[in-house]
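Starting off, we have a lone chain in the form predicted on its own, written out as structure tokens.
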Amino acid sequence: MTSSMPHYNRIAVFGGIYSNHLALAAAIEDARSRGVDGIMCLGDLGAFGPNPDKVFPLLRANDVSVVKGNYDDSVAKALDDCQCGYTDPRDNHFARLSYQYTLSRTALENRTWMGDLPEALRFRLGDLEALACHGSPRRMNEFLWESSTPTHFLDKLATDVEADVVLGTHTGLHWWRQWGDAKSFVNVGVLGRPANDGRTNVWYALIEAEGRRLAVDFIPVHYDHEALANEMRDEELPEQFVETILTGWWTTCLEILPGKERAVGRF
């Protein structure tokens, strides 16, 4: 750990923008109003939503630190798929539509920029050592769920990377667990689509440290979701994606959900 490592006391962190530039703008404005000293995005800038190139100017203009997600890696390299890790044929069908749309509409300049993003960021939160990644420190597209990820596994991940706090996203559902001597894992949530709870808002994490004491608040972000839905329809994206934005319930990517998380959804 070097003395030049970035240091924060109060940060806003989100993942999974999924081209939702309206929610991104609203989240940045809200975070600024709360006096944060840093804003981070943990990857997956495109997918699901419309007009992916609208995201990049907002990130750059607001000095958002960005970690590379699996979607960003795929788009940057023009791979055949999003490396999302689905096995269900229906989920793979919608993932393919989303990926092909995003790849074809992301400018080469932005693809190159994503290719240069780091896979992790190290920094200090108060007196804590923190590491931010997309899925997990060991694999970019690893799903870590609140109901099925044991604490001893999280502890090993944090120990292996010499961090007190690990921040991730990827699953689309926010949660936080603490254990031991100020150890934490925080799934910071996503801005691209609701948390499968029947509400149209999305979420980011407001994280504050005082010494080795950590506080995490999950902040709801309200934005013009109807305008986003109209833009998605203008771009002829699948109606299933639009329905999620309008209703707050996931209609795709359901096979990845463990039983407990899926049970609270509509489908």
Contents of the next structure:
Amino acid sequence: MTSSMPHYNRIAVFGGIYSNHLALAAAIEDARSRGVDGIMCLGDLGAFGPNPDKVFPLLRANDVSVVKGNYDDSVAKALDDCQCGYTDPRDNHFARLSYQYTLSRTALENRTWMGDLPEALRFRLGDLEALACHGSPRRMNEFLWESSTPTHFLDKLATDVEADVVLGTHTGLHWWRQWGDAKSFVNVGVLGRPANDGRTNVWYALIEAEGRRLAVDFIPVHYDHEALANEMRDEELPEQFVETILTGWWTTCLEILPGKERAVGRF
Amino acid sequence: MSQIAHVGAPPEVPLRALDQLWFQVSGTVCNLRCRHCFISCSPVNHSFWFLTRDEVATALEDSIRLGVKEYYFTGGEPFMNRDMIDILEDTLAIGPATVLTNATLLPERTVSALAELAAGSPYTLELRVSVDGVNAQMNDSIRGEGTFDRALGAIGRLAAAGFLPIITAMQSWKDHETDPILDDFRALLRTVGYERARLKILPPLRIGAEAERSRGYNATERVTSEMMLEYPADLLLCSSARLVTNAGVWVCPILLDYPSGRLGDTLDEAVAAPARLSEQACHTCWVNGAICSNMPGFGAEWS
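For comparison with the form predicted on its own, please write out the form predicted in complex with the partner chain.
Now the complete complex, all chains and molecules, led by this one.
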């Protein structure tokens, strides 16, 4: 079962590019400089940022393995919304603006490409079996926050898909947890917007395995965020989005945050 | 799309995964007599009794094996249970907890104890506070005299202690009035120092006391098998939750007064049994989704 799987020892994994092509380029360059033997993106290529088509050439040219996110699924199928499940009217307003912009600016060729992306990747990390997905192994748009995800729940998810290591994204906040006999979950974070911590950098996960021992480092990615902000303004994207890029604080889509995560943000 | 069993009417919904474990932690005992309470809780409604710390602990142990994701505590008024702080301590050791409270029994010492628990756990502790109007007249006509001021005072104490309580209101107004009322809620909450209000509006459940206050369900407000054919069943709480009481395990917190809602003596029995959408209150969830959860259901396919 495992012989045909790709095998890595040191990988860079990121999620949620949200059209931030400048952070993507910086992250790829950083990962290459660290001698990774694989680069993965866990989906949500568009949203939030400007000019979504700029992301695709970077992914293809750098041989990035990509998993489909809910945003990619929506844009590929031209669904009515991004499947984030907001109920707050303000969050829905901004989600709709972002989605309509991204859908209208993504070339058909790229939409088709996203539609063909796999929903999960299986591979070996050292001697560990790994599964990479967007939200959770069972649902593309499931939020796995650090403060609302029990370890026994993660264990069930990992056991159900027969994986030692599960990688996901979707929430926008990076974290990881280990338990039992070398079981791990890593939320690899996103490149698209800062981690609601008042810092303008974004994050990816550098994951290294030696035998069954896993090490995870979250790498801050500093990029020309002011150039991105200018490009967003040129595209007449909401100033609230630009503010997040320039300040590091989330201004929209806050209702999905558990209290513990939301309390450490500004809004 | 989920598998829906069609055994005539009513339709059945199997449990997909036990994501939410609910506890009827104070039974039907409440210090208030709210006129919209769908299970008519009051100081003298002893239909269901308090859960002990040991009873909750046993269910928590089972929940680890079953892979539960979230824990919810409701009543009645949960803080009438004298073991509530200890129960939350046990829960927060293994996962996130949400308490649905009227906030009239949250003096400073209780808020401090809750803040200490929250700070000591990696998991989130959510307080869902019921306030049913933006002024005393609107709220107290439903929840009882003086409850508006008492709840607001507690919200202020919770905010000062670092909590971001989820303020929950049953919609007792017309749809077009919602936006201005939400704005009024935000302004109101700022007056007690709660700047980043989280608001949750619930539809009325036309059973229990609420059926007397407004109206009961119409004959057509019932879920049929045909209505479930193209319906994403994971929008419904009963596809992912069960409720532990002192008298067995129920399908959800809403159907407590209905024998059809009881799914077994034990959690394992209730997990194996499908939900039956036989009651008219099920129609409200069919229309609105998993209204009891902090976050609504998503309706997406599970791979």
